[in-house]
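First, one chain by itself in structure tokens, the form predicted on its own.
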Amino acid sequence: MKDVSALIQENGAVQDRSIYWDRDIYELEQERIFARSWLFLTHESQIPLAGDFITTRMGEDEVIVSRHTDGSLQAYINSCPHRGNQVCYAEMGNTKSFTCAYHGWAFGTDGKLITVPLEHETYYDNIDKARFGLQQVAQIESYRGLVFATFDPTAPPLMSFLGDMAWYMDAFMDVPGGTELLGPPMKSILDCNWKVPVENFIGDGYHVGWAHAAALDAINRLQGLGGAETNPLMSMQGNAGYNPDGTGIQVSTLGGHGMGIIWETAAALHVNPAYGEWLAYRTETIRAERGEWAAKLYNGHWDASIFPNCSFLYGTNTFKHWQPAGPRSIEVFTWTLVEKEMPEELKQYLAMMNMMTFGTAGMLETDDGENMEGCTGSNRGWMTRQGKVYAGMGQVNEGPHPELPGIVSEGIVAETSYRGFYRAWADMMSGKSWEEMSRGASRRSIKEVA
């Protein structure tokens, strides 16, 4: 394996095209960032009673998370400690208890062990029930209804490690009745590695006028407009040209987090007027009490990705998490995030929407699939794989903002928020510690270095 030292340089802008295939590389991975990450797991909405649980990975480590008896999240690895058989073939459901299919083994939602079979025939009362309970996850924590676990006792807490994200994500998760997932999500799989979608959504304004050049238009035409009259990212389109003042921003934040925001967009890919009406009811309540910079971030379009491996689109209301199974491959989980207090009619539309541009067959998805699917497959030659890609755009228009947290970059084509994806990366491959990380490390401008 190439010396990790030297996989991302230039402070975030270049990156080593090995790290998209070398199965050395994804190994590595799993140990130092998917073992000690705060990774997501599930919304509290899917899991609202006791007994509800749902089967899904930390990495590539198969977990049930469930809601106990006493109304605790849990959350605990799919494996039987007796043979390690899986426990749990279920999606999600509701039960008392797990049993093991192959020898009987029964545990709690709590995961502790609470029946052997032939215990006191075999074991003669001599085994220890407090010592052979499904390994748990070290810390599990909720943000405004989204679930993380990690592997990682030494982990700072889920606030910590997100950081200004969650500010950013208040602005339209912190509303009254607060938010949720309508699921079952809907799934696919791509061949391609689970970094390339998670920069896509960090903030990719770059392809949007170029890759979904047809798609704009499609939904241009569906919304009865024409002439004068055009969706707002139509003069996106075709990437002919681009104005960057007052457009809206790119941000990366300490620990990897970031998004793009188009601002005034968020119902601009919507054909139902309803959703814009909605946003202008809410906007007034939120203004008031979280103040202008929130309100026109809950206006705004979001691509944005919580390190390491989950993303959403606000506005778009779809909200991912890529799977990671291979150094090629990915399983796709696609959720449609909504407001609570949303009526049940624009809830289903918002559903209905999120299926017909980023569900699995969606018209936006298809395009980024096949993109994605390219920059990974595109590396499978020797040579190939010796070189480097570059994210280097809009290095010398990045830095501190005067009221907004984190690395702000003006306009929305930029690759601010891969670099600082990129430094994260490189400092947990790295090995450094989470004192070290906290020190900043990751949060250095190009112009801060320079």
Second form
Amino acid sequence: MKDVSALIQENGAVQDRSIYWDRDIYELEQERIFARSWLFLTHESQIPLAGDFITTRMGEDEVIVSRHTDGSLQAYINSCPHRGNQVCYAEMGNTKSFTCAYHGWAFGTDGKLITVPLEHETYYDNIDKARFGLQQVAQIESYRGLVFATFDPTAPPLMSFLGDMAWYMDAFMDVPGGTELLGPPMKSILDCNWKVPVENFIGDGYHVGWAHAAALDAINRLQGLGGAETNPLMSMQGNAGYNPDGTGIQVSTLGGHGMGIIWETAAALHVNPAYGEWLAYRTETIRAERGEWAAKLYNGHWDASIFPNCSFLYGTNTFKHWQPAGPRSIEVFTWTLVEKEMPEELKQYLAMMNMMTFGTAGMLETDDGENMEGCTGSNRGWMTRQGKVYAGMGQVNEGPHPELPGIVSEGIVAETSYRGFYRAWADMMSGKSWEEMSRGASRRSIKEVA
Ligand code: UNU
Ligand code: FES
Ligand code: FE
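Other form of same protein, the form predicted in complex with ligand UNU, not the form predicted on its own:
So here's everything in the complex, that chain up top.
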């Protein structure tokens, strides 16, 4: 395998193409990134009652996530400790126990082994059932309803892992009544490396006007509006005459998370004015309780990624979990991000609009999907794969911000957050300790600045 420390160069701006293709690099990612990081599992609202469960993956490990009889959240590997069969084949449900189809071992909703068929007659009661529960995750926690777990007992608490990313996300997560993800998620497969969609959502403001030109035009027609004059996001369409100056910011926060925020455009991709009206109504409370920055962030359109493999578009209400399935394939789970207190019809409209834009066959998802598969598949060529790709945009106008945490670049068309993601990726791949990684130069909290 290539020298891991040489895969990312120039402070995150240069990537070796083998990271999108090679099996041995992918396997090292499983060990050093997916077995250590906090990974998104589900939303608490998907499993509100005792016995509720869903199945998902952490890296390539199949896991069951459940609400135990005592109300606690639990997550454990979906593989029987007897002979290794998959225990649960359902995607979601409610149960008292999980019974393995092979020999009938049964587990509680905390993963503990509760019954062994013919226990007395075959083991002569000489089996220590406490030894043979489903393998538990090391830690499980939630942040405002988003449930995460890690296999690493030494990983810092979830809120330290999210760091300043959570401070930013609070602008729309910390609203009266809170937020939720509408599920069950849409599920689809893309033939791309998992990092390609993560880098797209973390801050690729560059592709929006170009790759999505036709989709933006279609949405603009559905809106029946006048185009760029009435909808600032539409001015990006085709890039003609688009000047990114002052339109927003791109941010990289310590730990490899990041986002691009286009001011005043949260509702820009919507055809129903009800969403914009809701935002205006909510902004009053947010401004009064949390100040001008929170109100400004709340009204921006965000594309964002939470390290390592979770992304969202705030405003377009899509929330993505990119699950690695080999170096050149992912399974995509797509949720709809809404506020709990929104009227039911508004939530249903947002779920429908998410389907139309970023669902499996969504107008923008298909634009992105083709590019993501292309960015992966072209590395099939041995000679191609010896080369590198470049994310150097925005290095001249980024740095600390007087009021906001992280590294901030003016204008959303930048690659600041790409570089932050790849610096974090390189740190984890080289096996740095959590302590070493916490001493990054981008540590800068809003409290330090105030
Ligand atoms: O396609 C995207 N990632 C995007 C779309 C980002 C910002 C606005 C619209
Ligand atoms: Fe960006 Fe080709 S122009 S990948
Ligand atoms: Fe896109």
